[in-house]
Amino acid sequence: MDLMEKNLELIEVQKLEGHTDRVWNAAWNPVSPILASCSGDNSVRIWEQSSLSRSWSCKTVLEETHTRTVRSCSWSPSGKLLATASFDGTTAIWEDLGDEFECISTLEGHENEVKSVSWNASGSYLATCSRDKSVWIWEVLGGNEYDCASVLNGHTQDVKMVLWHPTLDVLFSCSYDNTIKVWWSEDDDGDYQCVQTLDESSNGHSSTVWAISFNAAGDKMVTCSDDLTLKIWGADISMMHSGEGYAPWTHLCTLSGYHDRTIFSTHWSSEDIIASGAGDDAIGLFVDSKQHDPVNGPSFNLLLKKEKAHEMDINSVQWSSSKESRLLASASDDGMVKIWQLETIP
């Protein structure tokens, strides 16, 4: 289906109210209509939404927990545990009880605040990273229990997110250092090593990488930027997946002149969506033009730009992982949290 021949339109489906600071995540459960969502108020709702009206609203507040902001949330593959990570220099995780969630475990060890929190696809590592520049991955043991596998130092400055590759075991993380790093452990002992940095030696981003994202397929991935620029990058991972070793990440080509202010978020939807939202208020969605030119390679056309989708800064933007309902969940600086439906116009 080619989506630029369709007349679609963000449609603004529900405001969801309640946060009394900032939003700065938004996570969809991948297996039930459940959203998550944390703040500068120091807990994190979660969001529900009704079989027969359809509407979302608050089933629960975490709270008492935090001390400080909650700066991320991430459910783990089975949408059974919820992981948050706070300025408070914890990550909590917690367990969806039914008609409760209840905190089983608290992680600590990063020296200051935790920016970012991410599960591997088999749910049997997490990964944390901090202000303090390194990245931890936790071994999920099974009873509760979290044992630090490996702290790793390599970026220079406050790393901004991690987030696993969706069907291969290697950990990716960004930084106000302005580069991208891959960690990828050889063999099975799990001794993780930085295997690639990309930076603006191999046509990176000129300024802090705040978000990164892959395709459905774990090919391509996408990155954002202060530099105003989104930024695809491609691997050949049927070479990793077939152990002939660690394949590298190539730049394939940028996206600007869409934002004129900081890309804070981007989101790669199972439909080959990208969605991007940014600090002029604005969320962009982009395509794939199909059209690979063997000298500059694949390009990228924006689908459609809606402004003013807050009042303010967008700090988050993702797609949920049904890809009938085409919903994506936006959560800003005016303390939002909006779900938007992709809807083609007659």
Second form
Amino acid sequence: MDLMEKNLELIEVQKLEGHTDRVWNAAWNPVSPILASCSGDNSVRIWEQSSLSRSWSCKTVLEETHTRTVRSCSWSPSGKLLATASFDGTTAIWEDLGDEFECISTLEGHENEVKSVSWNASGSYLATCSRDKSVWIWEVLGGNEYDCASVLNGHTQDVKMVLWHPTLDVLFSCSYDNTIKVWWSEDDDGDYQCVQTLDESSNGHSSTVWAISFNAAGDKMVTCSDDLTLKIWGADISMMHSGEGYAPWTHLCTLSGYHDRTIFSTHWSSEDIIASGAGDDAIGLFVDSKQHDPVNGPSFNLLLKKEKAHEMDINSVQWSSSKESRLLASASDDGMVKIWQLETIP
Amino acid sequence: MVSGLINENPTVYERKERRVRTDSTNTDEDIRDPEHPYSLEQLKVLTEDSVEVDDFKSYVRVTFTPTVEHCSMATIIGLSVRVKLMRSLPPRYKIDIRVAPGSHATEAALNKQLNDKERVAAALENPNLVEMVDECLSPSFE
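Alongside the form predicted alone that was just displayed, please also present the structure of the form predicted in complex with its partner chain.
Now the full complex is given, and it begins with the chain already shown.
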């Protein structure tokens, strides 16, 4: 299926209103038609799609827990738990009890604002990061217990995002220090070390790196930055799957000239479409050009750019994992969450 | 808070006669210096020329010049300018704040911090900082 040959358009399905301050992040539940969003209004909103009308409405508001901005939210792989990271220095874990959500645990430890939280593929570990420059790994024990397993130091500035690899227990973090760090426990004994730093000398970013996203196979990743570029990286992870040791990530290509303001978010869909959301209020969609250049490696083309997708900066773009439709959620400083569908127009 | 002032004896310039202008260029006046009862305009920290506005593109860039190279008040000044603009301009505006090239010892670090939206948001949730900013932005100081 060659997407470039089709007449594709990003159609706005619905605008979700309710937050009373900027929305920082949106996250799709991996198993149900549910979307979580978190905001500068200190709350988290859970939006659900009605099976009858197919429209989305706010099912519940999680408030009175975080005392400051909720910066990011992430569903556990089972879809039953939601982790929320806040400027108040804590990360809350919520359980979906059907009618309501209950805060079953609060992870404390960071010295200041927590910026991001991520579950590993099996749901046995959580990672958080903060302006305190550290990355914390938490072990998920039974009975709503969470234990700090590791405090990882290495970044020299504010850490903006953490993300576990989709298939391996390898952790990635990106920072205001312009680098991306890879953390791995070689002996699988929980002793994580920084095994690689992707900085400017590795063809990396020249300013704050805001987000990371992996393709479904986990052998490629995209990062976005205040330097106005997106960068694609690759690694031979089959080597890691077969236990032959660490396979380093290398720069494959840089996408520049598409956004003229900080790119805050990027997400790689299961169909290999990369979405970007930036301070220029636009959403960009990119696809592999499929031109196998042995010298320069892979290259990506702009599929489409949705200008003025929001009235203010876009902080988050997330593809739904739903097989039925190509749904994209976007969250903005304008207080809105929007749901888009990528459709072929006749 | 520092006990001594960063700049004991700032040079004070004549306050210019204000011409009638559009709203978007009027908003940088009357921001009080954090240390002295003078406006940033009077201390030439900000001038009319240091503000670049493009209303069509909804863009504004303010360049400010601290009176001393090692000014540790620069963050407060930059933050106050940003807050004043945020409160005065329509939400569609993109705002960039920077120190005049060559005017501060840690120019690059300062510019980066002043333009990191997340850092600014977190700072503005700090009641002490907000109080200092509001002091700089309070209208009556003459």
